[in-house]
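There is one chain below, alone, in structure tokens, taken in the form predicted on its own.
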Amino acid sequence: METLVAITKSNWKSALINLIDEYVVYAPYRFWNQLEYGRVTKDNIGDIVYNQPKPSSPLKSLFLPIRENVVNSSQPAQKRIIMGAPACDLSALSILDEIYLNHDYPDPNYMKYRENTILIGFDCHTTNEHCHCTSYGFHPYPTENSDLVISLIDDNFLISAQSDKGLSFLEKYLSNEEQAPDEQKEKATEIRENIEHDLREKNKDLPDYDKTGEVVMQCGDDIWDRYSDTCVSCGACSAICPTCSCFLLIERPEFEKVRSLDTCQYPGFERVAAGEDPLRPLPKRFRNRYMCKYVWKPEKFQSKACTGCGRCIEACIGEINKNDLFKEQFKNLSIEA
């Protein structure tokens, strides 16, 4: 773990009040037992939350809007700054840019966010009950999209930058820090590995992004009949994980177009002219979601389209769990460990 500097509390939070003069500053809160993003003041930087799993709403939701417009949109270039995007979140982050960074049909309102947005990054020193980062190859702590990570380590930053825009902001804000001793970095590193260790642990009989992908392949209808029959379409799955990212567009009077975060778990997602609707039956619409995160997407895109957060499994009102079908089925079917 390379870490350029080691940085006190006190100094921390008088290079966050300064910053915040020139940024806007998203952080995570504890908000009624619940980690979520929330706007950096000068009278709560003290109740910043570090090195905790997971805000409950997706780092996504900062880049795509559940509702904008997207012509003539009067929303102005700010500058930003988040602060707490958790390895799983950040990795998430690589198809979106697929999606919406097109070389052929930019996001231009998306573009707009990445291009203008610092993204400071928290290793996870603990995990919550459904975490699977690691099953799916990712680590928890970020490796990918992040421009600078931060880790707590007795009662001392330590920052390390990960692309250009970090190192500028390194030598534009804290030059003047010095370098972590090291046995705070040898102790970073173990809280990696501790976790990554438990991570594995945890989740051994979970199948990797691949396997999973066979698995979802042969299951049958009668799978999709049981494992569905507690869900209310709701689509919480979809609208709390950070990588789905289907929408709709809006027509509106005066050239206007609103583009609103749609889900394949929505009855009449995939209705057309005369009623038709492949995904009428529900069973059809909970296989769809695994189909497209696990079979299609992985056909079309470089980046996987599971980065192992679990936020599906806790949002879910009708309590399905993903992993248990993955695993049950798993040990089921003729497929190689």
Second form
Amino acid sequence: METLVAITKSNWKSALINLIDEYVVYAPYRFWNQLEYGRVTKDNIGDIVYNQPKPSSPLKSLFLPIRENVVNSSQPAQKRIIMGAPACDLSALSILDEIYLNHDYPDPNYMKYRENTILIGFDCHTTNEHCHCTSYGFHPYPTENSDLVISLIDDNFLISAQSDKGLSFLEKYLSNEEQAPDEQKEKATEIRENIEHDLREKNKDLPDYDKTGEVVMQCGDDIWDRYSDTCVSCGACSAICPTCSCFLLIERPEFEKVRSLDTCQYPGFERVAAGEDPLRPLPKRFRNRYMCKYVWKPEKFQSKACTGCGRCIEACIGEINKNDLFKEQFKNLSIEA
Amino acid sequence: MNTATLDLYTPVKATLTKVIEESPTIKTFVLKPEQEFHFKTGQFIELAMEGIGEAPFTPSSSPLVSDQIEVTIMKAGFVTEKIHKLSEGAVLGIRGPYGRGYPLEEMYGKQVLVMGGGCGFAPIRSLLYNLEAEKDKIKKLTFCYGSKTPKDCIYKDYIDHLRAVDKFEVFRSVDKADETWEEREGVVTNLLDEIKINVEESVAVVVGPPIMMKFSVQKLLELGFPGHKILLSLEKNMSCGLGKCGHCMMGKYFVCKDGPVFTYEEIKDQPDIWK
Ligand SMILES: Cc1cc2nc3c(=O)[nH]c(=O)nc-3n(C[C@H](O)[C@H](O)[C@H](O)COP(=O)(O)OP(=O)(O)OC[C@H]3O[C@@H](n4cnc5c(N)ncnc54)[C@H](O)[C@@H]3O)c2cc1C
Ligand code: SF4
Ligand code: SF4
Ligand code: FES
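What about the form predicted in complex with its partner chain, after the form predicted on its own?
To see the whole picture, the full complex is given below, headed by that same chain.
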């Protein structure tokens, strides 16, 4: 970790007080028993939660709002700072960028949000039950798509820059801070290694991302029937997924359009005029999500379509655990091989 | 990128100048866009009724005309029913053109076999206008068209016109004939038994309802057409037309952007191609 500066709690607080005049700043807060992004104000700076795993809403929600007017909206022009994104969410931006910043048709709103946002990622100092980023080739600390990264060690914020934007931010706002003491740097590195080790240990039976496609392909109808049995098509798994990005355009007066996030888990997603709907049967719809993330998108895009955040498992009211499916079927695959 | 797509979601306004009744359920809408509108044959547009809805259609007019665009629409559901109620003077919105159209280069120097079913004639008409203008570049064009009943046959005048075009031949069939019908009866694929085609130097284009495309492709394969010489125009649920919304995803393809024209070879291993 090329830590550039260490900043004390009180200095960080005064830096934030200045920043909220210039930027709309978001950070993770605890609501009941979960984390959620909230707007930082002078009064709640002390309540920001550092270095805990993922807020319940994915980072994507701040770039692709659930509903948004894509013809006429001033929101994307706001200068923002988003603090507290975990690595799994930051990495998930890569596939969203591939889709939304596609050079043929860059999406104006998404592009503005991206350009106008400074992303400050957090290392994860603990994990949630279903976190499995390391199985899919990610680390529990940001390595891409963040401008700055924070690890809070012994009341010192160790801040490193990961982009030019982050570097100039440091120079502008935190230029006269101290270099981090060696023992704190070492401590930060040690936490990274420990968390990484814990995650690998608890997910050792999970196939790696490059094996997931094979596992999904070999699942027969019986598997999809069984695992989709308690699915109620609520779409929560897609709504909270940092990489799911499908939407429906809704026509408004004045030829305006509202983009409303959508999912293949809802009936009718692929329905065509004659009434034909290849995804009407629930198990086919359920399977579609797995095929999309682990077979089709990997063929089409460079970036991974699942970053192992585990939210879809936590959010499912049918208690469907995709990792159970992967473990069970991976075992079968290994036995056959 | 063309100018019309600079602001991705804002359509070009177009005034409805004429409505032509083609059959009890199909009408052609002649539109005059506010600015020139260029497309390649086989590409599609998103046509919006302000505040009501938007749907994808392939223009049925010549891609060589840019100050006017015709869209032939079958009444099929919510949006198309509303569009059918419109009359001259109405203002609609056009986004696009989107997707990959017909690879005309693949047709040059060849015999072109075009098979159309039902409303599939709409995109085909645009292709035929284009090929007629370039008929020096092709050897021959054979058009086989099928519809349910004689009443459902669209573009009657245009058919007469085509029959008179040098190098063009037209065969029609209806599933169920009546006393007025003087051409074939039966499914459109039967027409393939009658026509002479030199498979070696031919390219086939198939556009129509999924079931018609499925059986036509089967028959063409039996006749010896290789998969990469069979061109299909696919219809999927679409919302954005930009390769983003995911509705049209068919395996690794976004039909709106990677298609809607594909060779059979490209899609044969993808899921639900006939649905
Ligand atoms: C590339 C392309 C080119 C086409 N070209 C032509 C053409 O030239 N001429 C022509 O007549 N047709 C054409 N079509 C078909 C045409 O787009 C459809 O007939 C049209 O979209 C039907 O719209 P509708 O609102 O009338 O039908 P509806 O059946 O009311 O459907 C409206 C839309 O909403 C979706 N929908 C409906 N019910 C639900 C539900 N419960 N949940 C979620 N979604 C739902 C449908 O799938 C559809 O996308 C083309 C289609 C494509 C993809
Ligand atoms: S999946 Fe990994 S990166 Fe994401 S919150 Fe959990 S530990 Fe952190
Ligand atoms: S599929 Fe599940 S684990 Fe993978 S990124 Fe989406 S919510 Fe996270
Ligand atoms: S219609 Fe939106 S991705 Fe194809």
